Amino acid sequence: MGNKIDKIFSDLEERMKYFSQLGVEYLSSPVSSSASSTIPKSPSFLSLRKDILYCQRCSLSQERKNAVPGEGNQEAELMFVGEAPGHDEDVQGQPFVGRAGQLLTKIINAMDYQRQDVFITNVIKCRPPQNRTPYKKEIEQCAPYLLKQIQMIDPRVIVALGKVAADFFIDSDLSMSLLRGNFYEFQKVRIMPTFHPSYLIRNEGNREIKKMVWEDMKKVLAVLGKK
C-alpha cells in the first residue's frame, strides 16, 4: 500500500511540474468523470463512425490495422485536430494514445478539461506508412468525415494540432511559427493552430515553445470563458 500512495504522488509531483513548466499560474479542481458530459452516440453519429471503420477510399486502408474516427463528447464546445494516428492509435483504434497523446492529455487537463469532456480526432483517419505527411489526394478523400464531425458536433473553437491540421482549415503559406496564437475563422468555427504535442516531444527542452502552446490555450480559454 505504503509503494501505491508513493506512486500517486510522484506521478501527482511530475503533474504539477509541468502545469509549471507550461506557466499554469493556478489550477482549479478538476471536472470529477461523473460530472462531466457523457452523452450516448445518437445514431447518426455511430453510423458515421461505422463509415469510417469501413473506409475504403483510399491505399491507406489497406495497410492500417484499424481506422482511427476519434473519440469524445459528440456535443462539445471544443475539438483537438491533429495531422493522422501514429503507430499506437493504428494498434488501438484510439486518438492520440501515444507518447504525443499523453502530452495532449495533460495539456487538456492544465485546461481544466477532460479527454471525454472534448472531442479528439484528425485530419486523416489512417495511418500513414512510417508516420508520413498525408498526400493531398489522401486528405482531399478523407475530408468528408472530419467536415461532418464539425457540422455534427458545432464546436465553439477547434484547435488545428500542427501545420497540416492547420492547413485544412486555413488557406495560408505561413510557417506554424507564424500562424500559432491566432484566431481563424472556418465554416463559423473558430480555429486556433498551435504546435502539434508531437513537435513539443522533439524540443523537449525548449520551455518556450511549451508557453507558446499554453499561451494559445489560454486565449482558446477566454474565447470559452473559462478563464
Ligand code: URA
Contents of the next structure:
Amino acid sequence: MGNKIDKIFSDLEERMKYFSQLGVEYLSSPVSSSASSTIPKSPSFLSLRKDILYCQRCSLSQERKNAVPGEGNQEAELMFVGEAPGHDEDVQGQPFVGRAGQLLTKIINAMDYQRQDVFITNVIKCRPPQNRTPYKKEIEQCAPYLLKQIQMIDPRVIVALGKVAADFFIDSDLSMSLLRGNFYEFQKVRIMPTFHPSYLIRNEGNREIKKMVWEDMKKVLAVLGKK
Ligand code: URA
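Switching from the form predicted on its own: structure of the form predicted in complex with uracil?
What follows is the whole complex; the chain from before opens it.
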C-alpha cells in the first residue's frame, strides 16, 4: 500500500516536472465530472455537429435562430474558444463573424494562419438573450460538446478568449489581467488565456491591452514552433 502511494507521488512529481519544463504553471481541471461523464458518443465530427445543431438540452435552444457548433480545421493544432455566439453568429450559424470576429480574424492572420487553419468555437453554442453572460447551469449542460470537440480535434494549444472561456479551463479566482500571459494545462492541452476581442474593441484606444494580447499570441506561436 505504502509503495503504491509512493509510486503515485513520484509519478505525479515527474509529471509536474515535465509540465514545468514546458512552461506550464498550473494544472487544473475545473469542469465538473458530471459534464465529462455526459460527453456525447457522437462517432464523427459531423454527427457531433448535428447533435449541437439540434440540441435541446437547455432553454437557450428555444430562443436561438441557429446553434453555432464552431468551424475550421478538424485537425487543428490551435483552437480559439470564446464565450457564446452573439447576434451575428446566431443569425449566420458561424462563430466570431461580427465585429469581435473581424478582430479575431485579424489576430489569426497576424499569427500567419487563416481562419480555416485553426478551429474556432465557444464555451456555449447558443446565444444567450441580450448577450448576457451564460449561466453556470447552461455552461455545464453545454460543456460535453466542447469537451468532445477538444477530444476529437486534439489541439496542441487552446487560446481561451475572455473570462468565461478561461474559467472553463482554469480553476482560479484571478482576474484576466493576472491570468493572461501564462500557460495552464487542461487534459494535456496547453491553455493560453487572453483578453476577449470585444474587450479590445471596448478599449480601442488602449495600446497596452493590444500589446498584451500580441505578447500572448507570440508565446502561443513559440510553443507551436512558429517563431
Ligand atoms: N463573442 C464570442 O465570445 N463568441 C462569438 O462567437 C462571438 C462573439
